[in-house]
Amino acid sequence: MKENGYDYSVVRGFAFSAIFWLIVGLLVGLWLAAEMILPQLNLTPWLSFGRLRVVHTNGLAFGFALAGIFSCTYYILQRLTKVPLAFPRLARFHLWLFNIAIALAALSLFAGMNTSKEYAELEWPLDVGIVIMWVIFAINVFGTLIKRKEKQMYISLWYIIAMTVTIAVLYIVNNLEVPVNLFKSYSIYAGANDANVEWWYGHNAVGFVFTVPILAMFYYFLPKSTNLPIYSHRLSIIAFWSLVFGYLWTGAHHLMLTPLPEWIQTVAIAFSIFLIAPSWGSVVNGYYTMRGNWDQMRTNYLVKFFIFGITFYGLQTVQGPTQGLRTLTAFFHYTDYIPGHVHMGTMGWVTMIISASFYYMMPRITGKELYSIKLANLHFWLILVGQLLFTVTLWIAGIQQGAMWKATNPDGSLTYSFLEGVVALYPYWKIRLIGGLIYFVGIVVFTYNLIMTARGAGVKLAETRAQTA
């Protein structure tokens, strides 16, 4: 559909690509959760935990999240610049190249081709393809910005620019490698340097995939869906520049108590604590936007997604920096508390904001009202309950796990063996699987609702507005 010359075909294409990879990634995640309590499900090397885990993380981080980001970016970009995409055919090529790259990435990881670098596991031929894809995306972003008719740059555009530039630098620098053959390469870095560069990339990949573009969606779609102006544009700009400045220094908080120089660890801790302020700047901005209009939490189905989403972001941005403190790292690192922390961000913050953004966009790019608001509400409650069951269970499990690992007898020997620690976690892992299943059902409801909307099963927007006018 085209409106005022805007091209929404690629928006729709990336939206349904995101949903497809979300379903695939969650199915792999459920299999992984089941393997933790039923090890016999490791049927073949292709289904071993080590291979499935990277398929799960890459499929959701880059298959689902990036596709959702590309979809919303192409929508927001046209609306805020008041011009169509600069290169619509290039955008469609981007869509096809993206899905081919993700499919090949999943296949290679299933086959065991892996660089062993967190969030950067793909071998060099795929790295080259991803860089080409990102350049194509950047050309459209900056080409459209240059042509813009609206001179005022709303905060969402600043976040999009930050994502586009920073991810390119992060990905290229971290993935510099020497190819051995078509399927294997080795990093140009070694030892502590390799670890430092890797987590400079790894943590900032979280920052500039799971944070910055999701904030761009939040700042655009919350005011649009509530018909309320953002509380403070000045606060959003201050939070933006503080976040971008602070985030790039924090990666080493993943390397506390390692051979990395202590001063680098200390810098990472300091900037991690600093990041609480700009993160909560956006949280406060969202809350104050709703000031005097909290009744919309009941009457507007989209508001629940945005407000709970930004709340989980706020919790995440307190929990993460405090985990970087040496004392807490010594207790929590390598325990189930860490995946609990990560999944609150991905299942709560990221997925809720992308879901609400899709709910807002799909009727506007199809010309039909959402198929079912009741199903959207059901989707919300299922993913909320599923996510809380999942994450809170893992927090509790992690605390027990850390305590058991560090418990000692009067003679200094360990109170519990490693195996006893594993056995103690089985009840928590069962609850995690149940939470994941509830969450997955919510995503199936979401998928059905959007498919029915796209097929034109809803009432025409014009008819609905005429009836309510």
Partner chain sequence: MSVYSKPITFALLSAVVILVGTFITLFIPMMLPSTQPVSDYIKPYTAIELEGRDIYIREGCNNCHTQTVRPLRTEVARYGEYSKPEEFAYDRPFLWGSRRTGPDLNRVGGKYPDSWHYKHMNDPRSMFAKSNMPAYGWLAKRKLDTKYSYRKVSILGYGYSESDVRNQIEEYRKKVTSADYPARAVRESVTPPELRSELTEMDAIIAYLQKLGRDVKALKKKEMRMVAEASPVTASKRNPFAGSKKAAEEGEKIFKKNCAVCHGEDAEGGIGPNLTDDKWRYGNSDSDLYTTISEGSPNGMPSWKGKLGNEAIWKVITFIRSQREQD
Second form
Amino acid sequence: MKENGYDYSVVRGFAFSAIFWLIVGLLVGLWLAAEMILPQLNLTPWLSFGRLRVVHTNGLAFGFALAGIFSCTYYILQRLTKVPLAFPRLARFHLWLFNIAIALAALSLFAGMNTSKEYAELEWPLDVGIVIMWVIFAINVFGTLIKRKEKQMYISLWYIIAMTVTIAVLYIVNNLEVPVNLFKSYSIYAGANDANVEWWYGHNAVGFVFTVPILAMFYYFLPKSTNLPIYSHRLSIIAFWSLVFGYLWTGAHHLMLTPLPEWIQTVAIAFSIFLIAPSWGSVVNGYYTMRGNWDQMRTNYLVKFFIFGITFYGLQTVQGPTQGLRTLTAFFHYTDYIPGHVHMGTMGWVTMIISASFYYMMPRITGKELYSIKLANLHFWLILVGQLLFTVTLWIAGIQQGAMWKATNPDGSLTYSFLEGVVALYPYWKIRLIGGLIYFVGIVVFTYNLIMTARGAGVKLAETRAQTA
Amino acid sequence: MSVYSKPITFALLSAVVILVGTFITLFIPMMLPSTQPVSDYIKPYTAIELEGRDIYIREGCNNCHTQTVRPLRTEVARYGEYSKPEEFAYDRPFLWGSRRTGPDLNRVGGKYPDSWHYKHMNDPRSMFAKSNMPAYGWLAKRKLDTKYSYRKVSILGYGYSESDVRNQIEEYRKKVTSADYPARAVRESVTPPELRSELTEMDAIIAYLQKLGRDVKALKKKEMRMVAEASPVTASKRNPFAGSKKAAEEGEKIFKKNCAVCHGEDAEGGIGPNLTDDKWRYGNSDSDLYTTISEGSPNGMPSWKGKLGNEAIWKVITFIRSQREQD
Amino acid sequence: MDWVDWAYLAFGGALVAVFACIVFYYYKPRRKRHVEEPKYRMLDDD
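Other form of same protein, the form predicted in complex with the partner chain, not the form predicted alone:
Entire complex below, previous chain first.
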């Protein structure tokens, strides 16, 4: 279906790629959660926790989230510029290259080809492939922007540009390595410098994959699905520049109290605290958009996703900087509190916004009615409950673990052995697995709903509804 | 026309904006040698240890184990001396990790004998019933591939020749396969017969684990030996350098660096007493002086045995004596 | 305060000044209509 010559085939292709990798990544995640309490599940070398965890993080951050981002970007880009994609065939090539790269990435990580740098574990030949893929994407982004019909670029487009530029810089700088052979390489940086580069990358991967493009979706799809203009365009200008300026300073809050020079840690934490302001700029912008129209939380099924999503974003952006403060990092770092933090961002904010964006786009790109709003609501409640059970449990587990590591007897000796600290977490890890299962069921409902929509099962419903009306 | 109407300008402006923080917190520290200092005490990995490290990376051990002990009291009590930047000069990539599902490993070297590791890697639950670490017995069933060892150490610039690498590999093979290797029994119990005279991946990863923190511990031991040697009980009571001009000159240098702050540049006194007159609070003999310097005194003189050691203390005494002779 | 502290302070001050300029620029009442225009246009039927 093509109106105005817009190309929706890649939007649809990336949407279903995202769903596919989401299911794969979550299954791996569930297996990992089970391995934490049942180590016998480390059945083979490629199923062992150390290799599998990397498949989980890469599969979801890059397979799911990036595909979702590409899908929404190609949609938003055409809609906000009011022109079709500059190079539709290149975009289709992008879709194929992306899926091949992710599949090879998963296989190579299962095989243990792994640079060990978090969220940049892929070995150098795949790095080269990913850089090529990114350039192809950037050509389409800028090509389409240049021939746009709309003079001023709306907020979402700024975030898309910032992501396109920054991910390129981050990925290339962090992955500079010397190959030993086709499957093995060494970082060009040593020790503290390598750590500094890696967490500059790692934190900004969070910033420019899990934040910036998701905000682009939020700023586009919330007004579109509510038919309400965003509260303040100028507030978003201030928030945008502060966010992209501030983010790059903060990586070292992942390295507090390590041998990295202290001033870098201090600067990082100062900017982390500063970042609360632009993050909440977007939160406030979202909330105020709904002013006087909060009834849409009941009447419009999409609004729940956006408002809860941005709320989790708001919670994350306060929790993150505070857990980086020296006193608190001494207690929380290396415990389960941190995975708890990360998962509220990914399972709450990122997935909720991508879900709602897909629900909004799918009828428009297929020309078919959404299959079931009831199922969309069920999906919402399942992923909400699953996520909260998962994350809050891990926060509590983290607090307990931190306290046990720090506990001392009156004579100054340690109260608990390390293993006692592990054993104490087994009950929490069981609850976490249950939370993950509930969440997974929610995602299965989501998948079913989208597939049925694309197959046209919703059209009939709409027709019968029209007849009865 | 604002920047919001010019996509290319906008992209360039964003690039500049993101590069400010990048430049200051990333590129500037990279140009400062103090960010990643190099120390003579910290030795690069041997070829075998490096192969073990690569297996550690391949298996993603860093996903559950950190390698950085933070300067916190309970952490030092649990793992040992906190991590110093110079320890990581040869780490490419770094392996500090981000989550302690298992304990920190930066000080694990020498903590347990090799036999402990063979047994533990093979089946962690045979030693700790409630451990959730995966079993890695299969590493002992895989022959270590050393085809790229020389290439690896050359890329990393460890300064070994090709024959150094061959020797390191052969020596380690001899060590673990010899009849008097202390971990022989348990190694053979986990290694299949056809690989018992070869190096396995398990051998290499254990060699690597035993290297972690070893140089720092050796340095600590050396300091303790200095302390022991410089204790008045064990030290000789007679100045081995008595009257030596050279020793006095060296002693002067040590004095200026360590003692002059309190006792004055020429030992004429300051916060601490004058050392060129005839008044001695804690005795006048060489052995009395030695005890005062090495152990310190109740009136504020610190103990120097850990900092200077036996020889330097005698040299300082030689210098002090030479000062008095001049008067 | 040594020069490092002064440098920190000057740098921090410069950042605050840049920030204030951006805020004042975009929050000038006469610019409001122009700055806020895209948020209505994006709602138009596309």
